[in-house]
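What follows is one chain in structure tokens, specifically the form predicted on its own.
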Amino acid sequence: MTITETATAHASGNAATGKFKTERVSADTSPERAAAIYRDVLDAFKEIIHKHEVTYDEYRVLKQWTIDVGEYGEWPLWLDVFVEHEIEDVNYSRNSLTGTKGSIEGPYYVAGSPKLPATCTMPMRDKDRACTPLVFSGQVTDLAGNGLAGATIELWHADEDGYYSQFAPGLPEWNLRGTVECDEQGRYEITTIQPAPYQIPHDGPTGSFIESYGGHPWRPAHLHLMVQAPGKLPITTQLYFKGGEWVDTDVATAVKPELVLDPVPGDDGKNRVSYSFALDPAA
């Protein structure tokens, strides 16, 4: 994956799009279902156009903006910020799940991160080690609270400047990324750094979109996690921090009360928090 010399929305967008394009996907959607979805999408557009009496100039701006988003490689970014939370929510509900709630994956997941033991420290630079440490522990269980052998937790998050490894220049390939192999009871203890809020890339057309309605590009501090265990449905989620900036006004509207952590500062300068994941059985 090629990263340019400066951290920009254009560079991050192209990196996210490049990653997505190498992972071709398909859906088992019948022509009848596709036709019904397409009709509803077009009907929704028609309703909006007539309701707001959209002008030709506004229509041309829309066409110009959609072209810009594609050329900047920002469609994964824009869709993951403004659409994915609805997809995640409806799939949790339609499957009648009762385990730990999920959240959006976002555009910056990378498979194949280094395997780490149940008690571990995330890969990080000396610069990161100067930040406030976060000791994050807990257990992966079934719905009855029984620990799950063979559970893994993929963890990734931004550095203190809001950048993700493999999507910005100057960062080690697997910085703040790892796949933790929990112990035989599904327990884990991960030392990482206390993340900070950050702005999504906004020097491109996604930023123009946000500016056009007077919004902001900030995401609250969060951890990304993908939790799996044999015979269980995997979950992809994010965990946030109580009292943090932008928790109530997340640009991606992905915060859920059940996913908010409340770390306790220790005398050793480390913040500590425990959180357990309950997984639903696989279908």
The other form holds:
Amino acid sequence: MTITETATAHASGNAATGKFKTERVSADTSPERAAAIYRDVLDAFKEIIHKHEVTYDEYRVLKQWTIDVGEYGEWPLWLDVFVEHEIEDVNYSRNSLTGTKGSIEGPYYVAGSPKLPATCTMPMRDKDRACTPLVFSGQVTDLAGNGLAGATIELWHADEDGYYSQFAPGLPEWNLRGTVECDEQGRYEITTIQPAPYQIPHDGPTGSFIESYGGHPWRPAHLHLMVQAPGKLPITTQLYFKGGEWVDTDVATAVKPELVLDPVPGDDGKNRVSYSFALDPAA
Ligand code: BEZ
Ligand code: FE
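Switching forms now, from the form predicted on its own to the form predicted in complex with benzoic acid, please provide the structure.
Expanding to the full complex; the earlier chain stays at the top.
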């Protein structure tokens, strides 16, 4: 048994909640707007209850399930699987934005990953080095295709067992996480490993929720990226792999056709792919 096999929904859920709590988030929502949103949430609840004539026993089961999600620390997980894609859609899929598409951040981003030069290899263990290498190169540009000086790419992804460093036991702190400082033309060449499809933790209440509607807990293999350059709108996105399992039925509904890579296997055993990011001007 490997160390990472001891990771559980409970442990990874609590790690995600613990990390989120340290951020102490806030929003400058007006009291009027907040009241309108709360009223609509209550109306949506009322509509569902009346539509399905929800019984008292069913209501008590809902109470128990919400308690369980909290105790397992799974609210960041549940919300990022079932809600975040709609938030991302409303905020970034506006007609006025024509740059590279965004996708959900998910619960496993950690700020402050080690800085890496434009041509680099991600921090990884010997165990990761035994996986298929992926050489990912390209350029961060403006909408006209001009390379951008000062661009950075934060990259983070799971290992071949589907575990993220800092959210599962036994992994080095910054394993498969880095902040790449692109060259003066925004170019980069990052060597990492080909990620594997990933099951969201499903031995807890999020898993029972998925089971109850006949779903599956799989996300397709993906890379997470946060791309920034001075004067440009930063993007948070994900990249997927053509023909990969679960690309068409992602549990988190986060795949977009523009975000699918098609790496080419090389004679040296490395997969290579080029993908460039076009950033919209900052608002
Ligand atoms: C992920 O991309 O790793 C992820 C996204 C949403 C929920 C859980 C995990
Ligand atoms: Fe992920």
